[in-house]
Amino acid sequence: MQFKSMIISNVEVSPGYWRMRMTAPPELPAAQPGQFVMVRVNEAIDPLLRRPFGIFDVGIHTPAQTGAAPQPYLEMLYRVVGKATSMLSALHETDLLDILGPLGKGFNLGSPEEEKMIVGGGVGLAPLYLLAKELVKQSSVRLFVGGRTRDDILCITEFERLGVECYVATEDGSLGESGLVTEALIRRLAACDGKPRIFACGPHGMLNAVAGIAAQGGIPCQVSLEGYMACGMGACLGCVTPGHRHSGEAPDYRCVCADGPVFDATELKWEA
């Protein structure tokens, strides 16, 4: 689905991190947690390609103006890392964007009796808030969020409002525990007397560690990957990542956009 979207708000939530709310067609609130959209930041030739962004939230926006009709909305959480995202951060209310989506495969929510453990870092939280909104309807949910400094810890209050128990770790100790968030995850898994299931999105090193923890404990684990992609639909092959059978003699690649961005961790090849 391709549509024009009008910006409702575009706010810097932490240095370098922005949250944008925009109008959406009526079908979009049915998007699965973990799906993404491709955004064209302007009508000019530069930047030429759309950029992928995880869907942070969807819902119904009620305008402040008396008598204005409620409007479906889409939210993105993004970090300014280059020209396109810098241009996005300069946009204002009522500016228009060209959107393609929702695209890709989302998270499998698992069964209600499982204890859901969400692990995220920095802008990796982007697809995890909508996931948490769905998971809390049927299970207890814990969020493990990490970053280098307190500036990388985003939107914790929003998760807490859902009833999610949050564990925070920063490498410099400026917020929460000092160290890696995977250490808090390991402790919680050791104390868990039920059936855990892990969902993760963030830097590759963190995902590699989480996949290893899950494999060691025999715990179901899904990861959401980020990738450079031009089309978002599996045609350009710009976002392929090695599958678990990959080797130099027998290549096995998966498209992050079309086969993912959410994968069962056992589908992928991880560093030993």
Given for the second form:
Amino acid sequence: MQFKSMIISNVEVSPGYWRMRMTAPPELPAAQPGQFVMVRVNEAIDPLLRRPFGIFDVGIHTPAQTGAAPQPYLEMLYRVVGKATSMLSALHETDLLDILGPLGKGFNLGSPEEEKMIVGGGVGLAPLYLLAKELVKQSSVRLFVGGRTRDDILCITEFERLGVECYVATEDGSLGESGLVTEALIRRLAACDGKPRIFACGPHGMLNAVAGIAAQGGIPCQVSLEGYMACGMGACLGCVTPGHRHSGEAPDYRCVCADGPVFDATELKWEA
Amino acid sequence: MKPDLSVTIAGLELRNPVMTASGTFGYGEEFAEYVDLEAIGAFVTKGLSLKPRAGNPTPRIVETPGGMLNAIGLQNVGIDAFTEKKVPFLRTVATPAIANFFGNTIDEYAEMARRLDAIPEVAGLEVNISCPNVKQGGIVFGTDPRCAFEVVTACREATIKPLIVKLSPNVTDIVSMARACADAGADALSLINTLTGMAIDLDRRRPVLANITGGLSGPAVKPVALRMVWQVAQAVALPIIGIGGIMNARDALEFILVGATAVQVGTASFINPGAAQAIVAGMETWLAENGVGDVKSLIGALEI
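Starting from the form predicted on its own, produce the coordinates for the form predicted together with its partner chain.
Then the entire complex follows, led off by the chain already shown.
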């Protein structure tokens, strides 16, 4: 789908991290957790390409006290890293954006008896809130969230409101435990007496570690990847990532946008 | 009265002069949700080779001011998978599908031309002798007029379908390349492919692309493309398909004015998957507003 979307709100939730709510077509609330949108931040040729953003949340927005009709909304959580995201953060209520989506393949939610473990790092939390919202309908859900400092830990209250148990770790110890979030994950997995399933999104190093932990324990694990993409729909082939059989002699590439962005961790090639 | 947008190029009758460029439109199917394929003149599929190709390592693309660099490395499904999995879709669309292809050797080029000639759903062939991102094939044939002549001659002998040759801008003399292709029996020329460029990550002191260099496309290349189409149109009698940074109807009409009979829309489809269709609509509006009844009257109508 391609649509024009009007910004409802655009707020800085932590230094450098923004959350934008905007209007969406009626079909959008059916987006799967893990899918993404491609956003054109302006009409000019700089920046030229759209930027991909995970879908943080979808729902029905009821305007406060205006009497206006409820309207489907889309939310993105983004970090200002360059020109395009900086321009995005300067936009205001009623500004319009051109959006393509929902695109890509989302998370497989698994079965109700599993204990769901969500692992997020920094802005990697972006596609995980909608996932948590779906998962809490059927299973107990734990969120393991990590960052360099407390500023990188986002939207915990929202997850807690869903009934998700949250474990926080920061590398500088400014919030939660000091160290890497994967340590908290390992401890919980050791204490888990049921069937766990892992979902993760964040920096590549973190995903690599989580995939390793999952592989060691024989635990189903899905990861959501980021990629440099021009089109978002499998045409440019710019965003590919190595699949599990990949080698220099026999390349095996998967398209992040169209084959993913969510992959079973066993499908991908990880560093040893 | 509605302006007449129809053109004939390389024996292909097109309802309008707007095509999509190879490598920017998948195999057509990917865009069906966003474009009425029957509203555009033709579409060109991703460059095909005899065997599937995996392409280059990542990063493969980077944005640059007014453009993008890509070093995909001709990743494609190969002719067998194309025939089996992609051709059935082409059968459902009443718009000419042009297959772009390449080889590592002249024999491979000819073999590809033969294989594509046998597929009824392929309306025309576009020979890629101009990809800057692979060591073998492509650019080797696209920078030496003698090699270009040989490869086009071999393809010409292998097909009776419309044969379009896609030229590289990475040459000192585009006209001699165009002449060589014309002499070898090409029905039309498409130009330009991407311009070889680089992007640097200063802080890491490394090139951004894994391939080090890539092909520049987008609005940044339009002036170069216009110049080359104009030069070739002056010198060679073959019809030309203009390519390079076409983002809107005005851009497309500028190419027609300098001598192109048709255009291909590339990078614009990444930004707006419906770009080609929007350009058709914009051309129609411009022609109507300017009292031009037939787009053919604008071909090469540049006043100097």
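Shifts are known only where both forms have a C-alpha. Think of the rigid core as the biggest set of C-alphas that the two forms share within 1.5 Å after superposition. For clarity, every value in this text was computed on a predicted model and none was experimentally measured. Numbering follows the first chain given and starts at 1.
Segments of at least three consecutive residues in which every Cα is displaced by 2 Å or more between the two forms, once the core is aligned, occur only at 65-67.
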